[in-house]
Partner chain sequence: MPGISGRGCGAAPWHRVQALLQPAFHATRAPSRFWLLAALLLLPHPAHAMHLAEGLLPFGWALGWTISVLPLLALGVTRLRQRVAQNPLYSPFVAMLAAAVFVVSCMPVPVPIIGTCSHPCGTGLAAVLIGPVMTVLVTFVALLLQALFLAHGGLTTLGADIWSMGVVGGFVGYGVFHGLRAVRAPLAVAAFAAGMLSDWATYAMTSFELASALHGSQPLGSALGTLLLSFLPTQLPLGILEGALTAGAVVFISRRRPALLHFHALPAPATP
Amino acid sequence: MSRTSQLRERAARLDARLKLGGALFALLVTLAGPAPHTALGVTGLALLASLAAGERVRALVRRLGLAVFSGLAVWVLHLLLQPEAAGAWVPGLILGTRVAAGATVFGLLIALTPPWELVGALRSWRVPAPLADVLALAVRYATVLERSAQSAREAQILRLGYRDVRRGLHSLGALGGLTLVRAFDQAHATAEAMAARGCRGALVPPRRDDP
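Which coordinates fit this single chain in the form predicted on its own?
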């Protein structure tokens, strides 16, 4: 077993409450510290920890892409709403770095912690059970929707859906709508499957020693 695999296995065995508490503390430091330096520091540490745990570079780039999009969106809005104001890029930079810190920290947490352990940690902290269950299902099916969107985008690329800016924007809109429809379909199918198995509003996380 490689050193990276051993480190990832050790991190995965840590108590979920400890990992969740560490992630929340990192988020608190990011929001309370001087911006954007604190957020950049937290992002850098989280990226190094992710690489040490064997996370793929492509997955890390996707997490940072969300931060870039958020920062650019805020910058454009400030330019449109206050074109005469100076320093319109500052709010975008602050938001982008904070989103990057949150995405990298919680991305690493999710990569190293199974959803049912997060549910157990939330319940031990007296978080309402319905809210904990919804969060666990959202984490579980985020990867499913990501794969679904990726397959749809690859089909669009084969049909030359991104050969120019106009067709690219049209394809992106269609991709967003398709992903949203599939999300509703998946939610409906999940609710029916849970009802068929006798679920009446409470999920029971499996024990750690279960196969």
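Output the form predicted together with the partner chain next; the form predicted on its own has already been displayed.
The text that comes after this line covers the one chain and nothing more.
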């Protein structure tokens, strides 16, 4: 096993609460610390950690693209608002580095932590139980619904459903409606499965003294 794989595996085995807490801390430091130095520092550290964990360079560059874009947009916005003033690039630089830090830290977090572990971390941080249940179910079924919508869209494409703008809009509306109908069908099936297992609403295991 290569060193990168070992590092990645070790990082993936870390407690999700620790990783989420660390990412939140890094994000808050980025926003609260002196700009742009803090943001640049956090971005550098997160980039190094991402490379050590075996993240692809192309993915990292793509993440940084959004930061460059945001910085340029703010620079142009300030140029438009105050054409005569010098130093319009400063707010652009500050914002660009902050977005870069956010994108790299958050990207590293979700690359090393599966979504259900993050939901588990939220649950252990006393997020209200009904909300945690909804989150856990939504995480579980989002990919299922996405695949179902994708197959329906492929079928529509085969039937020339996107031949022109008018037909495309009609197909898109039907696809949205179909996704919602399937979501409700899936909800019924899940509710039945939960009832069959004796679940009474909460997904957390019942207490020992529960009748």
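By rigid core we mean the largest C-alpha set that fits within 1.5 Å across both forms. Just so we're clear, the structure is a prediction, and the values are computed from it rather than from any experiment. Numbering follows the first chain given and starts at 1.
- In the core-superposed comparison between the two forms, A49 has its Cα shifted by less than 2 Å.
- Taking the rigid core as fixed, one finds a CA shift for Y141 of 2 Å or more between the two forms.
- Of the two rigid parts of this chain, the smaller turns against the larger by 29 degrees between the two forms, per C-alpha superposition.
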